[in-house]
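The data below hold one chain only, encoded as structure tokens and taken in the form predicted on its own.
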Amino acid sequence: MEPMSREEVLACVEAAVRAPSIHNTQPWLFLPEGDRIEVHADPSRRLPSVDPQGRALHLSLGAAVLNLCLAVAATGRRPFLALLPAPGDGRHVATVTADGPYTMDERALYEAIPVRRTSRRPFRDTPVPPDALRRLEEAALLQGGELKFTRAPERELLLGLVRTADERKRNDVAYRAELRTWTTDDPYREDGIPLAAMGPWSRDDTVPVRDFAPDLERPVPSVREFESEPVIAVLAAIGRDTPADWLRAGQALQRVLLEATRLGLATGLFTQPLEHPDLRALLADPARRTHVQAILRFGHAAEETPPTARRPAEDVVARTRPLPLRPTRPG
């Protein structure tokens, strides 16, 4: 086949801006070469008060590599995928090559990458179906996660966490610079969180949402009532809970989200508890070598979600080859 025309690499490049970040960082690099795009991080927008490891960085980064993928498939070629594909560069997290003629079997998923939203927002009380949670357990299996949702004493477990995690932050000087410099009223940046997606508080605290903006000067939220009882998963991993595990966890996020928004749900995440060690170690599952790697919120949304801006394709693809960077080691 003839390689990827400049507009297809484009088009592909965008389709992977599209991946959920964390606080909207959008912290990846794209090198095309010939027939392959290669993903690189941006350490420059990494956080260092919630993300120290680079643990959601790499989730971030394996979102948009799931995209990219599905990208190149709707292009009519098969990808090739290829994680930390230069051990000594930590940067240079994927590669997916063109490799040949393909006909793509999930342009259900890729049509669903532009919709996608992460909200903020109550959510129907209305069930969700049985099937669906199945299929979104299948897809986390497709990329090798393993998705489990929550019954009500473990819900609430997961809950309080987040109530505990919100808590110790309160006060954190750091990690209030950090939300300070990721949150932004300014309607023509192209990342961050916008004010207009952060949503009103759950009375009662049902479903605790995180104050991306405790130090700005904005009307007070909405006080609305959320879903009775939430739709809660954790997304976990096999493995030693190293970057490349991190990459993979990623990948299985973005197709349980995608799959999702494909099944007409609503999606939201909580983070805070996986940024306290202390927290996501009450998760982990030693004798199985199992690391949660997300909590997720599941619905139907009851109103709708704006969605958050990206970088145009241009300003995140590469024109030379990002400086190499050590590889990142869990701590």
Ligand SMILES: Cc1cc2nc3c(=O)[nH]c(=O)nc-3n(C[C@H](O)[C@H](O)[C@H](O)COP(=O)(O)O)c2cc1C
The other form holds:
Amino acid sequence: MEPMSREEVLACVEAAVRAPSIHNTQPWLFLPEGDRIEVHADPSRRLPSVDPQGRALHLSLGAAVLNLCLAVAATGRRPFLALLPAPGDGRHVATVTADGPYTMDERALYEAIPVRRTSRRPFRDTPVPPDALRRLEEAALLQGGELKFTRAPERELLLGLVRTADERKRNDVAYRAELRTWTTDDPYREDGIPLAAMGPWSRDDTVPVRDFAPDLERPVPSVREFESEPVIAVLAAIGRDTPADWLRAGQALQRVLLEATRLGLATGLFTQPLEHPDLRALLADPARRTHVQAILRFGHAAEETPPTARRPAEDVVARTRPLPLRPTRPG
Ligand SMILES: Cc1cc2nc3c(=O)[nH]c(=O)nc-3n(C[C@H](O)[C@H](O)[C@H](O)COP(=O)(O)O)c2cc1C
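Let me have the form predicted in complex with the named molecule next, following on from the form predicted on its own.
First the chain shown before, then all remaining chains and molecules of the complex.
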């Protein structure tokens, strides 16, 4: 097959950077070489306060890797994925090789990439059909993840943990300093979370959306009625809790989010309890050796969420090989 043109490579990177990332840090660099595109972590974009292990960083990278594979497939080439292909260099998280013709039809997921958003706004009370929930579970399974929908009282316990984590964070100086760096009222900034992406508060904190701007001057958010029965699921990885597992969980997360978008559903994330080892441990299932990697919310959006900015593809394509880094040690 023809090697990928510069335009095709840039289109693939363009799709990859539309992935969600913790605090919109976009912690990635791409190194195209012949028929391969390498994905490297950008450690300068790591969040030491909320993510000292680099778990959320790897989830974000995994989400970008899935987008990259879907974009390579959309050029008609088979994406062959190698995770952590360079032992001894934990920064080089993946290589995607365009490997012969590809016929599997994943175009609908590829087309969902620019439409997907993280919503922090009210959803309507219209139920999500059981068939849609099943498709979302299947999407996670396809990438080796496990998506479990919760019902009351388990759901209330889970949302209670989110509120507990928020409460603890309120007086955490390092956490707030990090948020000040990554939230912005500058409409031209190309990373971080803009004011436009934050929504109103939910009445009685029924849906505990993260307060991204406790220190930013902004009009006091309104208080609104959110959906009365939030559709909440936990995404878990079965087995270990290493960088490779986090990368796989990121791919599962992104496939679920894209499948939801394709089904016309809005999606939200709250990962606050996962940032506290004791709260995260409460969510683990030791008998089945599962580790929760994300908490998700699904529903029918009551209002539009604008897109959040990204750095352009040209700015995240490395001209020279990024310096290797020792692998991340979990735990
Ligand atoms: C690992 C991970 C954790 C996240 N945690 C949260 C969270 O706790 N609360 C939230 O509102 N958004 C969360 N997000 C969503 C990001 O803030 C969002 O992806 C980013 O701002 C880009 O916006 P977009 O998803 O609308 O493109 C998380 C995303 C990832 C990948």
